[in-house]
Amino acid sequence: MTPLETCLGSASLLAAGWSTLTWTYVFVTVTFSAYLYIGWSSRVKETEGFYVAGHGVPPMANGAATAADWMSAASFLSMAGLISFMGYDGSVYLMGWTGGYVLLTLLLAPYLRKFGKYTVPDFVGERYYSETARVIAAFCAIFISMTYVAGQMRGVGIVFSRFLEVPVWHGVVVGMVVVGLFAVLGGMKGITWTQVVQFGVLIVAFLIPAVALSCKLTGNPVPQLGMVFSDIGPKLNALQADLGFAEYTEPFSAGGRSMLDVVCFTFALMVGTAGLPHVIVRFYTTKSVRAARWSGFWALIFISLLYTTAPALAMFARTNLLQTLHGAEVSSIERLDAADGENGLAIYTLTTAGDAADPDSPGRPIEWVDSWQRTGMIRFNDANGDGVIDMTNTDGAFAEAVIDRDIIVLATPEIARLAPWVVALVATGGLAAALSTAAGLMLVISSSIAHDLYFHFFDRTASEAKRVAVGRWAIVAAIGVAGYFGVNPPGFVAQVVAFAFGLAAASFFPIILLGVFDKRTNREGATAGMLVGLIFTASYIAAARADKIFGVAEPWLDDRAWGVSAEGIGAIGCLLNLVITLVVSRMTPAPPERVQRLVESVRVPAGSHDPDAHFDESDAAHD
């Protein structure tokens, strides 16, 4: 036992005989106290104040946010479970979200920050000089931040379901509540706070397995090293060779992704991420464009701590999964009936096969399947009544046994015996991620209710706390919208949150990118490519989804028949996007003079000096 392992052990016994339980709800009641206790403190009046936080917020603190904001559900619970199942396919997921970041840093935020609005409708609207662009770019905002939210509190409902042993849809609207009243009464400047607490809960969740884990696999305790500079990779490859799986590192194997579904796949998330608002909306919350900057490389630094984790601790949970449950033996199987909620699914009780070199392992009892089969997350078939459990390739998947990906990161501490509160402490670290995004979501829901369609359209003389009120009430109708979907999601978490990456690159990057890039596209371009972009993704997806989305027996359309898949089809939508505009823009009028200017002041920082200067504290006057 490595000491960190002794570690963890020991700091068990300062509470023997807590179960997970009961160290769950210690950390569920800890965490979630805190969190409504920010929210009342920072509760707000002012509109600047519930959707830009005042642009007060300190640049490191900003960075927090916006990593909590950006790191949801689906890199908490879902991508290194995608990794661990795809191998090297998975690494789209690692690739998009992580570029996207950077290309939305680099090339747009300071851009946005300094045209200086509440929302992305707002820049379309300013800068499109469109009341028609603005109430469409409002919907599109609506629409991806519904399709994002469903995912997480899909999120909330696994974590509740599992470790605090009740219905998904019980988590999921104690979920609702809490993310609920901290967002209302705080706003933004409630929401940033939060999701600064919720970073260090989620950070220090995620990486205490994955440092136990790297201890007992590889004997390194820097899980990015111990997969690189161990033989956990050859051994693991062997292990999937065995039992009739392609290797876990080869590329574009047999039965997985194509080269060309893997490269729009990776493009969708990445121009994806740099068009989410509820991401681009944080930039906003700073006090100056310099700020802006230093925010977003603080963001970078703390969302490379769990980015560069993830597929170390896929690789190693893999391996730890495969061990444990391929011959696994069959000690009893009970059924249950319609007096326990359940009508014939059978929990399997399981013992592992025993190793001669291992004398902790003859004859143990695999404790965690229990409890993950009554969630109905994990099922076993022992088809051959052989009495063992067989995890061998049949037609892509384990012989008698079906996994649901999302508990990967949930069940690994379980699966390598780790301390109960370290089990409970990574449950926390899920909640914490799945509501940090939520919470931002339900933000970018409410400004374009509240601000971008109420203001603007139906009460132009609204007073602030008309409009603060009426903000409130759309997160409320937002919340029991998401909570429906969140119980019937259309696919996995990090499935259901592609669809929304792909919504965005196909809606808001290229005219973002336009709008700050080329003063010559006007707001007959955009508006007809955000719509056709919009239409097309919006249409492959549902027609490609139609069997999870409107419960028909089969979906309408093969979403491999294009080659493209509906998580990759964004990447077509967006090259739509930009053909559209550009080809209408330049066949129909230029946009107004004061346009073009106000292009190149967004642009063009004020006064001429070198790029280096933006960093200089001279500058920050010009910002």
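Each form is matched to the other, and the largest set of C-alpha atoms that superpose within 1.5 Å is called the rigid core. It should be emphasised that the depicted structure is a prediction, and the values quoted were computed from it without experimental measurement. Residue numbers count along the first chain shown, from 1. First, how it differs from the form predicted in complex with its partner chain.
- After superposing the rigid core, the C-alpha of residue 483 moves by 2 Å or more between the two forms.
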Given for the second form:
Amino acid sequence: MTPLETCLGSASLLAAGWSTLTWTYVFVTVTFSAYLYIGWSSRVKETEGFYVAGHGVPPMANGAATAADWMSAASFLSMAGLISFMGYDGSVYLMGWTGGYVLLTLLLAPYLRKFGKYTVPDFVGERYYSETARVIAAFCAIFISMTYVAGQMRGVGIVFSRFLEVPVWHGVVVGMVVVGLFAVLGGMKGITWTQVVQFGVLIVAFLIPAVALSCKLTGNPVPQLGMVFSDIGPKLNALQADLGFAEYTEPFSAGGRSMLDVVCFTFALMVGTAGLPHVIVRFYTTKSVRAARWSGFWALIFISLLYTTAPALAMFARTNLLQTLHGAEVSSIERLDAADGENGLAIYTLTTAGDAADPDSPGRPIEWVDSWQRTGMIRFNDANGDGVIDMTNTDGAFAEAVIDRDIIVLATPEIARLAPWVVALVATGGLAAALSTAAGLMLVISSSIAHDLYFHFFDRTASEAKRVAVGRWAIVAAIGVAGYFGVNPPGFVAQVVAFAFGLAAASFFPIILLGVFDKRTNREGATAGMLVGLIFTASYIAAARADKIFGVAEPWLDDRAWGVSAEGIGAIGCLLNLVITLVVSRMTPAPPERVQRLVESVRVPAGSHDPDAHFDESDAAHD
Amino acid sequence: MSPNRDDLPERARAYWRANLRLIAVLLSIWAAVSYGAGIVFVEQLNRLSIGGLPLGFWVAQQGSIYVFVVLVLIYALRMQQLDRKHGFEE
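With the form predicted alone in hand, show me what the form predicted in complex with its partner chain looks like.
Let's see the whole complex now, leading with the same chain.
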């Protein structure tokens, strides 16, 4: 028995049978039917059900829904791959995307739940007694969510095209229809219960291959323990050193990020997480303030399951990848001609070197590289023509291979030669992650358009039915736009995600925080702070990424030379926003008495089931 | 709902002060673990090891996350006590 079989006590993970394609169709059909069924059975008629699920979601379920909402295609498909290429630097994502929940649970969630309206712009508009602030917040929420959605739909397209062997746009259309149906029908209620199921799917799909790989490489079925109590760390460090890379665990290595940049990047991700509207709004759906706190706890537990597994998976995947590919022998090269007859793909057929690295099967064919080469996400180039793939460090990259980081999670089960159903399960999990996040984002876009913009500025007298109808049409429109970006992705999706976090960090977080913790913060301070934070952060990112965003030859600003990268600048934007808000507020008149009473009331939990008792919405109109 | 409505502002102030103290303690630990042990002092901690990994690296990729979970758990539990003590139970 191989160590893997011993460890799992069963050979079923490796058994043959149906192909990956068949398994994927089965899993996708079953899970998509479940999502649609839930959407149908929890359809709603009222605004409250549509936007905040009637404030009736139990904390544990809400935690699972928050986790699914939060863990996107990026967390599921890209993060472990990114970390496996970044080593220590990958910690920014791990600490940033979990540490943000501490801020969220301690500093924002309970108070926003007590405030108890529908959206984040609601809070901003009423706390700062300003319709201008509400509009700025609504546009920020729409922009942040739109940039995020583009990436999700792309993730859906990639999974479909690779695993169901259909064109990307087919996958995007199927994804749009499914998200659309359960979001339009059920609103927040439908989304919440669908997300609970999606969390189950995605976490199982993430853990199974990680456990299998941990067994195989460390003999320990728990990846978190396997990465510590085995020789994988020293082995990977030695492997990296052999190939001329910095040690995997070494911080602040040459070519890596500086300490200042790691601090700023981590802070921007933490604060950005706490400021993302689709995450914040999940805390509006709980029964009470106490339930909001517990919901934060459950969300973090569920998220940690994936986030503590990811770094282990990253180490396993990196080790496996280097061991398999370095020194692999080229058996044949097939050249595919591109349409224009030039630069066609070269498909390499490889076999393992047959050295001590894999005693099981020397000279075994490496099948998984074939299909990934056809998608163009792995490319080999035996530049020196010696018939062997060389993975040593050449200018920070592999000498004879280019590997897209996004495929690591999807390819890992294949690299480890797990059964087809495991591969199919990972694909299904990736879809669950992308769809659940897309649905949460749709709802934020819809509520910002229908509630914060339409209801507040065009039709204050709209009936319940009318408001829900407008919300539904807004979702349909948002899905159309998201689908367009899924089929025709702007070349800068990854750069735009830095925008989303930076802007959330520099806009929402400081003014919500001060809105609760500093009674003296007023309309003038918050508006000035939000604008300065936004403009500063947006200009820095745009200037540092001008090559990707505007297509110019060179970025206008060398962010590495400035010490803080575009990804980390949101941290500075956030601090700038805080300082300016505090200073300007002190120089201008104090907020009106009723707003100070509102602040006092959100600070204590009792009575959160009755949000309108302390504050009349019509007050906000007298700007 | 509450024991006595008349002393509401008094109770609310005491509750808020206790809340702020709790948040200050928990966020100090949060910052010390993530930014302190995980980033600024990571090289010093890396001289020690846990199993086969340098300690600082482990804190940055594993330990800090476990601490975050515990911090949020303590917050939820302690606030529940404070709700009861100051008469703001829902």
